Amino acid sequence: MEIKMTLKPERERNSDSIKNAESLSFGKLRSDHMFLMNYEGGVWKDARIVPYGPVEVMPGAVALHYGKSVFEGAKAFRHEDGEIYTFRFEENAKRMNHSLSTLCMPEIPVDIQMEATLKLLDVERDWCPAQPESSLYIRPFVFGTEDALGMEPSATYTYCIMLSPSGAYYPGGFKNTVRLLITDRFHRAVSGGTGSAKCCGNYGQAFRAAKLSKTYGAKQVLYLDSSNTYIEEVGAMNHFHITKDKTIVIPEFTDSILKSITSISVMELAKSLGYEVRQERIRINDFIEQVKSGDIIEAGGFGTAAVITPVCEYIFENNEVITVGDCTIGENIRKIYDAYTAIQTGDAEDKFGWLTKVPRG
């Protein structure tokens, strides 16, 4: 694929702003450039890297009216040797295509997604921070651009990749636990819908539930399925729990649960650490009883941004609170987190082939 480049003069680059910062917030900064590619006439074309800036769309663009928009989230890391490595981006590219297909949008070959991302990372390698728990966050997304108000898929699309030098997702890093609200009032997705796709509509509707959770001092909502029987997701993450016999249990992936790349990676990694791992439909009533009895000793969420979010408490709308373990980051969660992030940062051997070195152009 030929990628045209229009780069900012070196003197205008301001990547030095990340080097002396004591801490970086998550997702607030942008690198100098972005990748763009357009779909028209049944083909993806005009691949280019340009200075980061506004993207022009017409007011009647299908994405603005009918939610024809999907996205991904991945990370690249600076290793001790100074080189930049992506973490399992090929899996993100595959999931992007699943999301595109689900929303009747044109897929992008995985090799093209990989090439575009690696080239942009090479151009922007100075933007990759080196602080502990930091990364160069990768946000690819596709949106329908046709100026049409009929209920039909867009004939034109834009694929964009932007980069965000980021610190830990939670201020202070991997140090604290959270509280989750269990409610039957809101549902993230339903069977037969778009729950397994990473589309914008799934996230836009979630703010209402998150707003309710904060009135209970909770960080997010533990979503149940539409029958209020089974556990599905926690906010924008896959839920998990660990039993006292050190088995990691993750809800079975269905068409209403997003297949987390962090989850599938942890499942592979955990087995090498000596844990049993299983996926199953988890009844919320069974889960609650096992937390109360102490059979469940740790719980939380898996996701790209935070990696692991440990949960201390679950609160109900009647203000009943149940506590997981001793309400601290458990030894098992810490062990998994440390092993996982050590591979990402190059502090441990990548025995799984998850890392891809960004080639220098």
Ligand code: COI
The other form holds:
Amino acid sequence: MEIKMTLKPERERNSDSIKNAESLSFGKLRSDHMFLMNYEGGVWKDARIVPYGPVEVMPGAVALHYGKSVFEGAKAFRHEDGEIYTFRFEENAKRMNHSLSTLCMPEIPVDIQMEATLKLLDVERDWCPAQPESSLYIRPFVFGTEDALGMEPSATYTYCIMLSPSGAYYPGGFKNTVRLLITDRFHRAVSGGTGSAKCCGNYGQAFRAAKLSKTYGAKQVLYLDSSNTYIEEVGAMNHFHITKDKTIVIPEFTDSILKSITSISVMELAKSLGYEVRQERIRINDFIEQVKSGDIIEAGGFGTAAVITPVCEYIFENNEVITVGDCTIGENIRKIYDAYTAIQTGDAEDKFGWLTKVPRG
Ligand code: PLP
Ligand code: COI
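To test you: the structure above is the form predicted on its own. What is the structure of the form predicted together with the named molecule?
Once more the chain from above appears, this time first in line as the rest of the complex follows.
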């Protein structure tokens, strides 16, 4: 693919701010450039890298009215050799296509998504931070741009990749545990809906429940399925727990759960560390009972942004709180977190072949 480059002059680029920062927040900063490509007449075309800035859309654009918009979240890491490595981006590209087809939007060949991302990362390599728990967060997204108010799939789309030098998703990073709200009044997704796609609507509708969770001192909501029987996932992470016989249990990937790349990676890694790993439908009542009885000793969430976030408390709308173990970061979560992040940062051998070095030039 030919990628046209319109780059800022060197003197206008300034990534020094990230080098000097003690720690970085999540998702606030931008790098100098973004990748853009348009879909028109049935083909993706005009691949280009341009300075990061406003993208013009018509007020009648389908994305603004009917949520025709999907996105991905991935990370690139700076290793000690000074090179930049992406983590399993191909999986993100495949999931992007799953989301696109779920929303009746045109897919983008995985190799094109990969090439675009690697090229942008090459141009922006100075923006990849080196602080602990930091990364260059990659946010590809596609939105419908046709100026049409009829409920028809858009005839035109824009694919954009933007980059955000970022620190930990939850302020303070891995040293903190979080509390989750369990509610039976709000649901993230339903069977037959779009839960397994990373589409904007899933997130937009979740703000109401997330706002409620804050009033309970919780960071997010642990959603149940629409019959309030089974555990589904958290607003921005899959959920897991570890039993006292050291089995890691993750809810089965139904069509209302996003298939987390962190979850599938940790499952593979944990097996190699000697853990049993199981995916099943988990009844919320069984979960509560097992937390109370001590059969469940650790729990948390898996996600690109959230990495592995330990959860120590669950609160219900009647203010009842249940606590996992002694509310500290458990030894198993710590062991898995260390092994996982060591691969990402290049401190351990990449024996699963998860990393791709960003080529120079
Ligand atoms: N579930 C939801 C709803 C998410 O938004 C995310 C974040 O991407 C995840 C799970 C974790 O998925 P991944 O590990 O691929 O980032
Ligand atoms: C990610 O983990 O990459 C996500 O997309 C979650 C987002 C809500 C920050």
